[in-house]
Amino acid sequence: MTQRLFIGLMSGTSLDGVDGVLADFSAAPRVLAQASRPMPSELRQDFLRLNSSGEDELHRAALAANGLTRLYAQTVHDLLEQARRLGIDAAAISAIGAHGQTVRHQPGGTNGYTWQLNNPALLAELTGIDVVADLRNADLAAGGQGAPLVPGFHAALWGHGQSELGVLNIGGISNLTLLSPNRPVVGFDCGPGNALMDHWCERHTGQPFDANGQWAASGCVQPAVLERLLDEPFFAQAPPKSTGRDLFHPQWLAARLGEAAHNAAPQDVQASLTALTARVCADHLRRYLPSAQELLVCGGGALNAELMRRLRSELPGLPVLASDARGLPAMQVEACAFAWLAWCWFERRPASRPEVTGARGARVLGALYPASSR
């Protein structure tokens, strides 16, 4: 059987870096190589500033897109070096699936839009490989949310068994996929994942994230603080729904914390933010798939031991496992999903899930930017 090789690139809401995989889709999805590059601090700050309006915004956005694209290209070259050692020539790789960095997500209504900063033509030029990008707008044009995109991949990977399964991706934002035999896929954003925790940790410790959740574990959840954080209408909103830093940003957090921002110990607020992510994710699973037999966790949140502990505490008796236990490491799932989306484009397979996004129908997602060397 001929190999169908694709690269997937992902830089998520957490803004911690770029993850890339080289995957083979000639049979069941199989990762052949993995590479990661940290997000430079200056580029990360550029993206954080671009989440709200500011002076000379279009110019700054274009520069940030170019900076991210060059980081993507470096990640691709890391993958190509690994491929070379495996005896795989770059010419055997059909395309790169490159999502870009979301800086605005305002779906819904006739003027809904989503904006991912990327320069796929530059990426094709720098790598010599075709690029599939602009992966959300076809669904948005069909009346959908354009997000989340990964439930289709979760279904392709784990949706063929007879058990009822939840797949929870915890990046900057958390999203949940619900898989049940002989039923449509359900998927939606739950709310904050790591974004608020990362912001609070960086503000008070200077570290970009709470490694392994150790700082949160040193604090105590403040019930009154947690209740204020939970008092957000998005959490009760029925799917289809998606969100991002447009809603869950530092100003939202400051307004919710109020006096607690000054009166509570910073590590207690961090513990409460960790509890918030766990509670919101668990509440959505209980609400929409109470008969779940297992919860797989992927994304950076799967590496946070304190967050995983709180998820297990919220869901007693339910196996809560990192996706590594089911064949795909937690930090490879999203990048592999974007390789899969590129594969779907080449196969002309609709990859959107209207039951997830609310679109009028399934759509082939993405646009091709061919490399000049091909």
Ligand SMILES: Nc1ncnc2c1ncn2[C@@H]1O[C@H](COP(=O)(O)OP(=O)(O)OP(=O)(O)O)[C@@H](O)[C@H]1O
Given for the second form:
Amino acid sequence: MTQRLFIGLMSGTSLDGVDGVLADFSAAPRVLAQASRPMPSELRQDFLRLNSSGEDELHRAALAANGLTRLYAQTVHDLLEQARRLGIDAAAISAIGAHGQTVRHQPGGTNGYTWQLNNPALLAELTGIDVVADLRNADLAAGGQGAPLVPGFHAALWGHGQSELGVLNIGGISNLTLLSPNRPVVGFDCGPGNALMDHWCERHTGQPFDANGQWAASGCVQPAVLERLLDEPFFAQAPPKSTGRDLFHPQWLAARLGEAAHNAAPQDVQASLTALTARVCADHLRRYLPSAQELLVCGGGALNAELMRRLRSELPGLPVLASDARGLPAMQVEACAFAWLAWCWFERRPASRPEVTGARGARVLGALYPASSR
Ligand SMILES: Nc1ncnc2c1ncn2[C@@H]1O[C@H](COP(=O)(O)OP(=O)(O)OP(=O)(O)O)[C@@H](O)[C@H]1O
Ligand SMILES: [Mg+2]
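For comparison with the form predicted on its own, please write out the form predicted together with this ligand.
Every component of the complex follows; first up is the chain already shown.
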């Protein structure tokens, strides 16, 4: 069978870096190569600053988009190097699906928008491969949230069996997909994933994230702190819903923590933030698919042992597994989803799920930036 090769590039709200895969969609999605590039700290700071308005932001946004695009291109070249060793030529790759970096996400209403910084024309020029980008706006134009986009991919991967399944992606923000036979796929953002934990960890330990959740495990959950964190209307809101750093930012955390920000031991706050992510995700699963038979976890949160332990204790009796156990390593799922979205564009297949995003209908997502060297 002819290979249908696509590259997917994802840089999510954690701002930890770029994950890329080369995948074949001629049959069931299959990852052939994987590469990651960490986000240089200066670029990370630039993106963090661009999450709220500030002086000369259009200029700074354009420069950050160019910086990200060069990081994307390096990730693609890492993948092409591996592809060559597998006997695959760059010319055999149909396109790159490139998400871009979200700096604002304010969907809804007649003036809703979502903003991903990217320079897909430059990426096509630097790699010689066609690029599919701007993957969220068609759904927004149709009245949707433009997010999450991955439930369609989760359904393509894991939605064919007879069991009821949750797929939980814990990136900076966490999103949950619910797969159940004979019913349309359900999906939404739950709230924080790693973003608040990363922020607190960096502030108090200087480390970009709490490796394995060890620091959180050394603290004790403060029930009063956890209650204040849980008292956020977004958690109770019914789907369709999506969110980002626009809501879950350091000021949100400071306001919720109040005096605890200074009085509580920092590791106790970290334990409480880890408990928050686990509780919020488990609550949404209990509310919207109480009969789930399995929960697959992907994204960087799956590598946080303390977070996984807390998820399991929130959901007694339910197998909570990293997605690796079902064929796709946790850190490859999102990037593979963006390769799949590029494949969907080439097939002119509507990839959004209106029942997830609230749009008027499913839409073909993205726009093509052709490489001139082809
Ligand atoms: N070994 C680890 N232990 C604990 N946490 C980890 C580990 N490895 C990664 N993480 C967490 O995962 C985060 C990165 O996850 P990921 O790349 O899935 O998120 P993202 O970039 O926001 O993606 P997306 O928006 O696509 O979901 C890191 O910022 C960190 O918080
Ligand atoms: Mg990431």
